[in-house]
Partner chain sequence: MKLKNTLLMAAACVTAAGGAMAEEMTIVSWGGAYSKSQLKAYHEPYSAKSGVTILNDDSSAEAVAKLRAMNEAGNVTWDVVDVVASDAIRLCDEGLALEIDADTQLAAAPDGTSASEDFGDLLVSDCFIPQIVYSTTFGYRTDMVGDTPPTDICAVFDLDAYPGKRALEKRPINNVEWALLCDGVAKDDVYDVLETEEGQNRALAKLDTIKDSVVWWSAGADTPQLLADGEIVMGSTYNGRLFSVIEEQKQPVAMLWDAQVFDLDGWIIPAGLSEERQKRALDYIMFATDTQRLADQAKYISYGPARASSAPLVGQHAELGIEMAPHMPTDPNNAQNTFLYNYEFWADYRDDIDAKFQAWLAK
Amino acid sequence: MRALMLIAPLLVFVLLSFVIPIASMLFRSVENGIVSETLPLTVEALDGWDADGDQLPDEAIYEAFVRDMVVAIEAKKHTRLGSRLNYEETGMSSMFRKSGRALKKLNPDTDGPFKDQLIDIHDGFGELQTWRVIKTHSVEVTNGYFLNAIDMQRTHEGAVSQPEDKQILVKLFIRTMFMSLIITGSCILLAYPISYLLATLPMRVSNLLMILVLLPFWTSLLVRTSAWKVMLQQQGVINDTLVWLGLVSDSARLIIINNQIGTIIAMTHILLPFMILPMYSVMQTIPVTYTRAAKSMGATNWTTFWRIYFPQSIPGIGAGSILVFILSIGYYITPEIVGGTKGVFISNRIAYHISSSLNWGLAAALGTILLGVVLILYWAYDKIVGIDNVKLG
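Chain structure, single chain, in the form predicted in complex with the partner chain:
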């Protein structure tokens, strides 16, 4: 009991900052109450309507719709529904907004029949597709967002692929994974020698080096990324230097920004400390006597490194790689700034759907998939390398 009290603050913190957001994300990725809440009568009435047929709904459904809408307009909820349905069918947003003014004036008890009046108010009410979309998305728990997240969509005929020219998310998932792997790889290559130096140099020198490693942490991410822009652009520092050295001609300056190379360079730099720190702390614990023992037994420097030192530093590589990989698949600011069109990640789309399109359901589904991928990779790592083989120090 006392132990529970002692960890209570931590428990509450973890709950608020971790469990609840993740739970709410999972919840949002399937939650779809809005249609049946806003149009309860219509949804019920549409139950009997055959969405696969070529007949428009009958008058009863139109009447139910008017009854629902009058209530919804009063509560100013019809436009919200329009935005929701617009994710599925372009044009719904303005249809609901525009028809709101006219529908408001109708009295459901006296002004019928409504079918022709509605079609008069907006052509959309005379289209099969409108009613199909409402019916298809009237379920309270939907797989629609997940289907959207993998470039498919929920239709009255079941799940179908998005048209080819709108397929982007799967591609971005694959690109995110692939580039994160490359970034993790280049972090390993760069971080290993630095960590080795840090772990083996005399204290005084290694402390100084450590400060240089940690320095980037003390500047904001945005500043660092913007600095890379100045470095990498065609009239930037790197190109200027190369031209000045005569290594590239002025007319053939390297394009190392606004593409994948830019993203890889900038993100490798930004994530490098997350690779160095675990590597360093593992290497620090490898006693010098191991290498001395190996050399005394006749092993050359290389053999000693490769057979003795390297295997013992693997836990640090593992820990750093997991850290860098997970951080990297979630990055969006840096790819946004230096990634151009080919260097952006799935997280950029998540950000778009959170702040621009407000399609939070899709954003949550994308986030959930990303979380799933991380968990699968973690599991695979455990199977292949063994999670005990991860050490942060």
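Residue numbers count along the first chain shown, from 1. These figures come from a predicted structure and were not determined experimentally. Superpose the two forms; the largest set of C-alphas matching within 1.5 Å is the rigid core. Compared with the form predicted alone:
- With a cut-off of 2 Å and the rigid core superposed, L375 has a Cα displacement that falls short of the cut-off between the two forms.
Okay, that one was the form predicted in complex with the partner chain. Can I see the form predicted alone too?
One chain, no partners, no other molecules: that is all that follows.
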């Protein structure tokens, strides 16, 4: 009980500042109450309308819609409703916003019938698709955001694929996983010899190398990424050096910015310390007497490394790989700056929907899928390698 009391402040802080906000955000991926809350009479009236037919709703539905909209306009909720429906059908937001002033002047009790009046206010009210979208997305719990996240769409006919020019999110998921694996592999190849040197060199030299490894942590992430943007551009340091050495002609400078190559190079540099530190901490605990014993029994340097040293360093590789991979799939600052349109990750799309398009439901669905993929990969890693074999020293 005393131990629980000691950690209680931290638990409360984590619960209030981390768990509850994330759970609330993830709930937005299925929450869809705005249509039914803003248009309750319309939604009820639309239950009896056949969305698969070719007939517009009858006058009773138009009257219910006017009654709901008058209340919604008074409460200034009609623009939010239009924004929500616009995620599913382009032009809905503009229709609700432009027709708001005219609808506000209507009296539901005396100005009927309303069907022709609404069509005169905006042509969209005379289109079947408008009412199909309202009915389809009037449910309080929806799978629409998850369908959008995999390049599909919820319609009155069921789930259908998005138009080909809008199918980008699945490609971004695949690109994110593929590039994260490449970045993780690059970090392993670069970090292993550095970690080996840190663990085997004399303390004075290894301390100096450790300072160089930790030096990037003392520099802002934005500064490091911006520096790579300067270095990787066609008139940057790397291309100038290659031209000066005669390895590349001035007219054939490498294009290593605003693409996947730039993202991989920059992120490998940024995430490299996260791979080195777990490897080094594990390698430091490997007794040197093991390798000496192997050599004394006639083993070559390669056999000693491959049969004795490397298996004992695998827990460090596993810990570093998990850390780097999970960090890389969630990065968005570096891909945004150096990746251009071909090197961005799914996290950049999530950030866009949160800050620009304000489609938080789709952002939450994308985040939920990304979280699920990470957990599946974590489970697979545990089954194949065993999470108990992952060590940090």
